[in-house]
Amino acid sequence: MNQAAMGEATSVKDKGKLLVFENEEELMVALAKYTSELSEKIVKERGAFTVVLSGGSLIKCLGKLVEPPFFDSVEWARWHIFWVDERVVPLDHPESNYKLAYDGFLSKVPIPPGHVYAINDSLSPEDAADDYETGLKQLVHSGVVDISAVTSFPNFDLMLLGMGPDGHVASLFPGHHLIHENQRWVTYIKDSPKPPPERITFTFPVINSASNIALVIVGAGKADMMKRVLCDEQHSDLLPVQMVSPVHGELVWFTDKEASSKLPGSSLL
């Protein structure tokens, strides 16, 4: 991967890499390219990519991928998606997670329809928690999905991840107490502080499995957030998006200027 192409890196202490660019076109030709550049490398060693994606400005932000010269340089029949979190919402919902990936990135790309693992919308949301976890250890058991010989948790290949204005990552909440379970793969929650309150979602030991986790910031109104989760220390309880630190894996921060501009330091990037 050329650094320079990509925007400037920074090694941020104990919290992963920080790639910084100009504009968000600039960030979303670099996520393509990482993307597309794993997916190359992953095919070849395994035969298969498993992605596991969020909502929120993630999807426009993987635009590129749709385009030259990403589009065709993915073998996008070996792709494998998930989702880190989904609402509990039918899949054509607006709220829909699946619909807006749909939308905006699935119905433009040729991953085969068996390739695309959304919840059964029909079910409570323990039920599909319990559903989704089911239908994960089947791709364990048929190789499509690894197992971390590590944690003993699901190792998918990549994880893009945004974050919340309040710090939360997939449906994990600050102070909400799923942030703390270890034992599931996919739990619920029936009381989303954000709406819609019934959603499920991968747990920790799930997200920090992950061989490569993506982490999307952009916009100005994520900048005070950015500051507290990488340079305050005073505040002893971690936010989520602090939790996700990858027990054998990469974490890689794209953002933009705007949302990096409370950083010390920032203007120099």
Ligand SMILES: O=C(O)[C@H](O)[C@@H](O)[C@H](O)[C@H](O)COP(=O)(O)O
Contents of the next structure:
Amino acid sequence: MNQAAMGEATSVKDKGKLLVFENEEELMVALAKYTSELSEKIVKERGAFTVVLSGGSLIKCLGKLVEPPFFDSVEWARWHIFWVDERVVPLDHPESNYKLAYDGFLSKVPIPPGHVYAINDSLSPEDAADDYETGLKQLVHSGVVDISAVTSFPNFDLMLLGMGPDGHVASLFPGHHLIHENQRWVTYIKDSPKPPPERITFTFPVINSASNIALVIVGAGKADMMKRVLCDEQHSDLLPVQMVSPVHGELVWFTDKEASSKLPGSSLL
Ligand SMILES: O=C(O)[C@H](O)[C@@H](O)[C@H](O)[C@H](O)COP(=O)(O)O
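Can you return the structure of this protein in the form predicted in complex with the ligand rather than the form predicted on its own?
Then the entire complex follows, led off by the chain already shown.
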């Protein structure tokens, strides 16, 4: 392993900062530290901390935040929770990202229920996307969510993303026309290659207007894709994960040794 000392930052060409941890446990501690420090800084600056969650393995990786010392140091009452993507299923359905986050994280921390912005699960995908976008506009109006002065899209404080083994992020999949959506804040998909097929998702202009983006990628199943994403310059079509590129924010990759096992050191420096 020579691409980065464990847990030390390596800058990955124009792709942000790469952190490689010995194991998932160490990654979880570092992710909790990063999140709690950002929360402290941003709450001081603007009185609120807007956090966007994904589904998938990310929620488990947030596990240390609900334990001391992080649990006690975070001003949970200032947090506002959003989803970068959500499956259009009832909120108590086993495939709901809300349910995953609630069971694994939100039920364990005192974030006011009114600060947790789940989708309206009684609507069609089209209407649920419209409804979520309308809700975001109201929160911009009330000052909870900032707007980027550069892009005019919402500027979330922290976006916590996972990457699928095919290189997707949120519900933005390789080769799907939605990856080029540049007007809407929230859109819908009815033919997601990853089940369930009906979802809503933030668009790339919203993702890339965030102040901080953490891409959390663990396990050997992601190693081939990590190599392609960070080292392979032969493919001209960008994968969704390669389109994550904050306009005025910072991108940090939290990975473990297994996910980074196929990265040659020299290509990263
Ligand atoms: O609803 C979803 O399917 C997720 O939000 C999705 O975008 C996820 O973040 C990635 O697929 C990575 O998931 P894993 O980390 O579990 O591979």
